[in-house]
Amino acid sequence: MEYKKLVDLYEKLFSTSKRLEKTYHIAKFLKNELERENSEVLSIIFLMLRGRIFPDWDDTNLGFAAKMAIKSITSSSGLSQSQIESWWKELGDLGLVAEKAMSKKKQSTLFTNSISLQDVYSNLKKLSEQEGQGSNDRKVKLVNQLLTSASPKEAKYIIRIVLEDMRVGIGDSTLRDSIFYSIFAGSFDYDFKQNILNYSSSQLSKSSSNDSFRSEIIVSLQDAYDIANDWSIVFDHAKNGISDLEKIKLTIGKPLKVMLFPKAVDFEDAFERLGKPCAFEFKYDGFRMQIHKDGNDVTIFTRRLDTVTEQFPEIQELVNKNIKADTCILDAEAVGIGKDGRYRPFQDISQRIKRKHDIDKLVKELPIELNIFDILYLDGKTMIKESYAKRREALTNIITTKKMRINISEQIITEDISTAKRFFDKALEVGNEGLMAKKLDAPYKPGARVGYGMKIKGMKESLDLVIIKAEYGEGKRAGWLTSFTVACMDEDGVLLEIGKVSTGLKEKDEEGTSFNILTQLLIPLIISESGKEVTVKPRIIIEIGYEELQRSQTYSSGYALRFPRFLNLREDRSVDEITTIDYLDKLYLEQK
């Protein structure tokens, strides 16, 4: 398949901010271009539609920095580096710089070869494989091979994707609806286009037979994705009919997105939304783990779907000795344990997540307790559609608990508010954040905040936001990034600014997360500079406390934070899990 076809789709997607228009363009592309493509090409397409080379559950990075992109554009275009850097300062987007440079390149050839999608993907995938001395030069050469034959528009998107800065604003709901329209909704004529543009998936619950048909298909597609965690697999099966989606099964070793939980206003709110009785469990201040057991092989994923098996050898041992199952997928929380037997706060043990060396030493210095609270798969059976009560029963049947080592999350089931409040006080007393309230007859819904469970915390709700810009400081803070623009996310993955934060960071590294530490994390992620301000890849998630949420026309979210304060680095969070604009709307109304 020609890469040009995907680039033409990119151009249409970037020409509109309307989700339904994006849905139409993707649906038409899928119908016209991909219906007969093999599974390998489908996989590439669905990854690159979202500006990715590797799936969400693969933590491999391309490792291609802005300076390398400048070198590639300079070499491929025959223009001077100073000219490229000048355009970068002017345009603030190296993708646009590449487009401009390749349209003016001096070393133009009489014939240009068409670039295939597979060639682009293959070269970009090889970037992550380059290691050791000379690896940066080899990476630049791989990108040069593509740019030399690329059209200006193709060059623009090649550079954007190697910098991991596509930001196409394509969320799971858009891809799901696009698959529905491309396969199940008839021919592509003017009326059909208007049908898409005038119809939103939020209306699928209407009572007409047509709406019922749409709703059933949409639910089936979403259920299939919840299991596959890969839209290319869903599309490939859906082409064979809706019944073929039932052939998709969970795969041990391939993680699912974890189920997320909205915040309850209070216990009355929790009971109203979840029903009576419901389960209440400790909300541990640890880091989420999804554990895959296949015989004696144990693989551990974070909530970001990063693999951290080697960092936690004691968990591998605990699972093999205390879980009576040949195969299973468990949802759990690893919590630090102090010498006094009390739980330690998340920040005390977060360093274990990325540590590659001295693992044995950390196991002794920062011991953890594994608290298992859900099961998704057990000995060949997918459990996510079973009720929570049945999943909990399955857990109790396979786990041998050991105090301060491996446990099932502490729980009560009640319909009495006073009883729930006493359990809440107990949770706080031993060092937990609060409680999780869970609906007893609810399934497990990967990646969604659907009201099957709610969190009840003992403190004002903080926000998890991603840094997208930063500014260099002056005086004694010169050389450090000291002011950080943070963003939330809308339903299609578009990042929306909500303010700037600098308060709460430390001057010295030994005091906690400092300006220097955050600067070192952000510098490799810089994709553009303008005076003292830099734009960075949205990778670093931070927890923000605040006094009040205010309406604002200054920021694209429509909100601003009064007295924002840095609380913690959230290395366990992915960009897909940051605070959403819908949640901010809810917080604002509650505040009012």
Ligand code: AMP
Given for the second form:
Amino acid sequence: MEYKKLVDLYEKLFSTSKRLEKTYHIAKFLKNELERENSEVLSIIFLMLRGRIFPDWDDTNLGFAAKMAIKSITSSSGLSQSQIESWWKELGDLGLVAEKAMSKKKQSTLFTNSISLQDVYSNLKKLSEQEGQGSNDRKVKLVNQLLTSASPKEAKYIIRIVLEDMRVGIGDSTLRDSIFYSIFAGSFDYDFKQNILNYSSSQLSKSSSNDSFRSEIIVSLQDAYDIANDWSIVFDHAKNGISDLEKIKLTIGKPLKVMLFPKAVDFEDAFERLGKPCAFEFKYDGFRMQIHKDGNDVTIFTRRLDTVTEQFPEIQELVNKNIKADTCILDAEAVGIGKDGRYRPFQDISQRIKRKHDIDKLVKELPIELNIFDILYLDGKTMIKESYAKRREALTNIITTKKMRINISEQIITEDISTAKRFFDKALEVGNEGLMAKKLDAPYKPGARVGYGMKIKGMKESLDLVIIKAEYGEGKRAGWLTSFTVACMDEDGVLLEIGKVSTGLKEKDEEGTSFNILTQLLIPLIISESGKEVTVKPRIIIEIGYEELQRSQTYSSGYALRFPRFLNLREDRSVDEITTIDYLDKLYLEQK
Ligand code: AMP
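Given the form predicted on its own above, produce the structure of the same protein in the form predicted together with the ligand.
Time for the whole complex; same chain goes first.
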């Protein structure tokens, strides 16, 4: 397929902020390409639509910095580096700079080649594979190859995708609905006045209305995605008819998104949402592990679905010795534990996720206890549709618990508020963050914050926000980034600013997360600079405390924080897990 076709689609998607309009454009595009392209091309389309070449669960980076993009644009346009840099200052977006530079070049050469989607994909893939000496130069060359034959518009998106800065804002629900319209609606159109997609379906059965037909299929598509974790696989099966989706099976070794939990205001709220009785469990303050056991092979994924198996040899051993199953997928929390049996906060053991050397030493110095709280797959059977009560029972049957090493999450089942409150006090006493309340008859819903479980925390609320801009300090702090603009997210993954943070970081590295440490993490992520301010790729998540949430016109989220302060670096979190605007709306109401 010509890359140009995807670029035309990007242009349409960027021209609107309306979700339904985006859905319409993607659905039209898929419908046209559906007959023409093979599965391989379709899978590239689904990935690149969202501005990445790897699926969500694969955290591989391209490692292409702004400075390298400048080199590429300079050499492929034949313009001077100072010209490119000055446009960068003026436009603040290297994608736009590439577009401008290539259009200047095109005026002087009449020659154009077309590039294919596969060319772009294969060069980007090679980018991620470059390692060691000279790798940056090789990466620049790979991008040059693309830019040299690209049109100005193509160049814009090539630069944005290599910088991993597409920000196209397409959520799962948009892709799911687009698939629905492209396959199951015989004809459909966008009605600009009513803001809806009118459609008719050739497959509509006599007994059902458009609405119920649509919602039935949407549920099937979503269920299939929960298992496949990849929209191109869902699309590929759906093409053959809705019943083909049932052929999609969970695969050991390929991670599923983890289920997320909203916050309960209090115990009454939890009972109201989850029913009576419900389960209450310790909310361990550690890190989440999705553990896949295949015979004696154990693979461990973080909640961001990065593989961390090698960092945790003791967990591999514990699972192999104490879980009676040939194959299974477990959901668990690994928490630091002191000699006195009290739990330690996440920050104390966070280095265990990243450190790849001296692992045996760390295993001894920072011991962890594995608390398993769910099971998604057991000996050939997918468990996610089973009730929580059934899953817990299955878990109890296969685990041999060992004190301070491997446990099933501590739980009570009650309908009585004072019993739940006593359990909450006990949880805090031994060093937990609070409780998780869980609905006994609910299935497991990957990736969704559906409210089949709710967290009840002891501390004052904090937010997980992503840094999108930062500013250099002055005087003693010159050379460090010292003020950080943070953002939350809307349902389509669009980042919305909520304020600036500059307190809570340390002056010296020995004291904890310092200005210097955060600066070093952010520098490779810089995508543009303007005076003292830099814009960075949205990768670094920080936990922020504050006194009050206020309405504000200053920031795009419509909110501002009074007295925000840095609490922790959350290297275990990914951008799609940051605080959502819906949640802020709820907090704001609660606060009132
Ligand atoms: P939060 O990180 O505040 O959004 O709370 C949700 C997280 O709590 C989950 O992602 C788990 O990592 C963690 N957690 C700790 N204990 C449990 C438990 N018993 N059940 C589920 N999640 C738990």
